[in-house]
Every structure is written in C-alpha cells, then in structure tokens.
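Single chain ahead, written as structure tokens, the form predicted on its own.
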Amino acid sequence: MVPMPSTPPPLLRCPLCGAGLNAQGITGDAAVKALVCGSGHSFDAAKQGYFNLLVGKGTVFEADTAEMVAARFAFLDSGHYRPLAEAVAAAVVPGVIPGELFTVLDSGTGTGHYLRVVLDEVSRATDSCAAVALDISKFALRRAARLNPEAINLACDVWQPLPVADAAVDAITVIFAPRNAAEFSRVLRPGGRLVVVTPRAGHLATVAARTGMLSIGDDKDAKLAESLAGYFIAESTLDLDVRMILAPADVADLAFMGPAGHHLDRSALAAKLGTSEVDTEVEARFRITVFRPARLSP
C-alpha cells in the first residue's frame, strides 16, 4: 500500500450529506484508513493511496486514461515543465504566514508534479502545511498519491460540490483544469488566492501542427475572466515562455498527455511523427493569473 497521511486531513465534508469527514486509523504513526462522517458514511482508502469520493450517477467529464496519465508522468518527470511548477509555487507562497498552518487545494492535480513543487516551497516558509488534491482520474491519483503521500488525494468531480468545508483552504491551484468558480469561492478563506494556469496563443504550436493537437483560441483570456466573474478579481498576471528541445518520445508524450489524448491513437500518433530521431524545438506559452475573492467575507 502506498503511504498515506498520518495526520488528520484538512477540513473535509461528506459528498453524500455534507457533514464533516473525520479520519480513522490514526494511531501513532498509522496512516489514515478511512474517512467517515457523523452520519456513518465511510470512504475507505484505496491501496494505491487515494480516497474515492465520486458519488451519484456519474459525471459527463471524461477522465484521463491510464495511457494519457503515463505519458504525462513521463513528460513531467523529465522536468520539461519544471519552470512552470516553480512559477506556480512562487505565486502561492506570498500568502504563507511562518508558523501558521497553510492549506493548499490542488484542483485537477493530475500526476501531482506541480503540487510537489508547491509543497516543497511552502514547507520552506512554514513548518505547518496541509494539502488536498482532487482529480477525476483514478490513474492520475495513483501516481499523485505516490508523489505526494502527505496530501489527501481524492477522486471527485470538480463540477459537483467539492468535498471541502467552507473557508478551509488558503490557496487553490488550477493548472490546465476546469474551474468551478462558485465552489472555489466557497472553500477559499477570505484573503486567500486562486492561482490559475492557462495556455496562451501559440502554445506548443510546433507540436500541434504535427500531431493534430487542439490550437489555443484568442479568446482564452476572455473565457477565463467570464468563468470567474462575480467570484474573483484578477490581482496579477505573469506570462512564462519555456523553450524545449524534445526527443521524438517526448513529443509523443506531450501530444498524448493532454485533451488530444482522448481522440488520438498512440500508434497512429507515432506513425505521424515518423521514425526520425531529430529533436524538435518547442515553445510552451503559459499565463499564470493570481485571483483574489471578489468579496472578503460572505
């Protein structure tokens, strides 16, 4: 079994009844074995280290497949997007108060690589840090739980009410993931920050042209602002360009790890890329926007 947190999780709530979730199985150095609410609803820990809080009739949102997750893990583990992870961490840490508990919610955590860097940076500023990581893909959460065993890794649908208590987190990170503005506003503490990463026009254009990846529309910023309107106000924006020289295998992973992976066949993709061993120069274009709550209090 993958190691799991040995301390109580941040304030969580039951996805069935909304009551608070408490950790069971904490004795000395023992790991959390289950999350249980006062109404008796119980969610056991999977052997891979995460908790499945998906309930109801399901979701229309398509979870990443095992193959897509494997491609993302290989690409991110190679460090190609490390500058992005460091920039996200730098956007989070100004909210840390040394000596006080700082709680991070990573919505759409994927393989957990970005959260890993955020937690490492936060731990340098305070010795009290907690994290909740959300994703709908069990394949992603298996890897995220291994990379971030101190976090509470939860399978849930971000479009449903989040299994997090009101005003329970200090920072939310959303990196290429859906944004539920109303729920983010509810769980973020007054004065907290929402850090959102979106691609800019021209992002991965070289690879997109060769693989059939979706292009980035010019209205991306307008859609971001619209999705958060009424709940959050943009405080700062940072544009980050990352130039990479990628081997053919890295290019294939990059194309397959994102939304295009849902409609791309890996073998067909390899055929498109050909057998050439020539490296490809690629530029990733990111926009990191820090938002603050539109209202400081309910």
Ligand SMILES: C[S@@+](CC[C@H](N)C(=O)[O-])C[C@H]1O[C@@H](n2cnc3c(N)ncnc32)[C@H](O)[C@@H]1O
Given for the second form:
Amino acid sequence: MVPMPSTPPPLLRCPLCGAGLNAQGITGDAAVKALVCGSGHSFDAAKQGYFNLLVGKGTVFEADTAEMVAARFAFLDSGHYRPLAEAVAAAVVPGVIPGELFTVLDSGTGTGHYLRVVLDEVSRATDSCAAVALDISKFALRRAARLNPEAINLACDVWQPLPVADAAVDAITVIFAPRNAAEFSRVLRPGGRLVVVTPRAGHLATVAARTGMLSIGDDKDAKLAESLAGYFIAESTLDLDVRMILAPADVADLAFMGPAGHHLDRSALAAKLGTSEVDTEVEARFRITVFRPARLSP
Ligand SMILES: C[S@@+](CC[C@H](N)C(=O)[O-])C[C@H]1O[C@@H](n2cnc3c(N)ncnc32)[C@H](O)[C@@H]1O
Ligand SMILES: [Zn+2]
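So that was the form predicted on its own. Now I'd like the form predicted in complex with the ligand, please.
Every chain and every other molecule in the complex is listed next, the one we just looked at coming first.
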C-alpha cells in the first residue's frame, strides 16, 4: 500500500491556490511530514498525523466534541456495525482492477472505522492503493489518523472546494455524512463509484425512543436522490438490517455519538436511559446506494 503517489499528477491540490499538493517526507517508511504546493504553501502534519487544510471562514458548524467522538470510537470498535463496514467494502471492491492503483476518498470519515475495513478489502484485490480521508472534526481525525496511518487524513470542510485533484479518485464513500454533489462529481474519475450509506425508517427506533434521538423519516431516499441530482445516478441499492443486543454502555455510546451528544451531557443521558442493567434489542436499518456519475453537469 502506498500513502499517496509522489509522481504527477498529484492526488491533492492546494486549498489556497489550487496547484498540485505534494507530500514531503516520504523516504522509505518515513511518514509524510508536510504537504507542499508549487507556490510554496505548506501544511505540516499535526503530531497526531492529520493535516489541517481548513482555510478561510468555512461553514459555521457545530463539530462533534471529543466525548462524542470517544463514544463513536467505542461503539464502532465493539464491532456491532461490522456488517455495514463489510457491505461498504463489498460495494467498493468491484471497482478495483488488480495490479492498478486504486484511490479511495472517505468523506466525513469520523473515526475511520469504515475506511479501515475498505482498505483491508481493497488491498486484498490490488497491491496499490491510496486513500484520502476528510472530516471537519479534529477530534475525529486524531482517531482516524491512528487507525488508518496509510491514508492522508485531512481536516477540511466538505462544503468548500475539496483539496483533491479533478478526476483523481476511483471511489468515494460517504457514511452518514454530508454530500457535496458538485465536488464529488469533480474529483471522481469517469466510471468511478460513489457509495452512500443512509439510515432507513425505523433505524435504531427502540434506542431513539428512550434517548430523544431524532427518528428517521420515510423521506430520506427522496432527499438523497435530490442532494445528488444532476451529478449522479443510482446504480444499485442494498438494504441491510442489523439486529443488535446492546449492553447499557453500548446504548449510551450509541446515543451519545449522534446528535443527542450535542445537547445532552453524559449524565443527563444516563438519567434518560435509566439505571436498568437489562440489555436492549435494537435494529439498525441501513441503505447502501452505489451511484455513478451522470456527467450531465457542466
Ligand atoms: C454521523 S458522523 C459519521 C462518521 C463516520 N462516517 C461514521 O459513520 O462513523 C458525520 C461525520 O461528518 C463530519 N462532518 C460533518 N460536517 C462536515 C463538513 N462540513 N465537512 C467535513 N466533515 C463533516 C462530522 O465531523 C462527522 O465525523
Ligand atoms: Zn498553494
């Protein structure tokens, strides 16, 4: 697996001037120390291994807190959502051509758990793989950079022009994260695939009812299609239901890693959940949609 191609064309582009961004510090096994463009703009690696490419004002955004990210990490690390990660990888891998470089972008990577499984599966199919992971939360990126050191982990805002070259990636994965159709369309190669995971009606309903989590409406599908209209066409859809028996700590992590984490503290959440030691049965209902570029955009 190679961290990123150091020969032209560069995978990344400078968020300040748009020129190609090259990695400095790839010597043997040495990690990338900085990303540098031809005009001399330079972005050093944070000590946790990610690059801060946030420039300008950016979107006003309530980023996940360290506690929310810790809850997400704990929940995903427990393996309850492993079937989803495997399904995402299975949707990506058919795009791999053995022996050829395959480049994947995970947008809104969070703790990087899904990308980890995707990279493991892709590297079974080709020995040449590059990955870019982006998120607006530095707390998330610290975790992601540790879990996926071979990826280039970038702090950036998906609603701004992405620091990725035109037609540079073979697959984009977006798991419960925002979608910038125009930018995804620009960075995806013709023939590439966009894999999107969304929740379906009834997702985590039993936990949502107890914690005040937002419940999932029936109109998500229409919203997904609408958000990508003109740029992407759905090629296939897979519905995946995962039945879980969760211990109280898992339920608390699951609730706290979502939007409820923004407006409840951990003890308020524990109070809502009650002191019961009884396990909770809950069903996660996912939809995995593979989109292809429509190429109708200008
Ligand atoms: C619900 S989490 C999903 C994370 C991960 N894909 C997962 O499923 O575990 C949504 C992620 O999108 C990121 N995000 C939200 N808005 C963003 C933005 N404007 N630019 C980049 N990332 C963003 C959040 O920081 C968060 O990590
Ligand atoms: Zn530059």
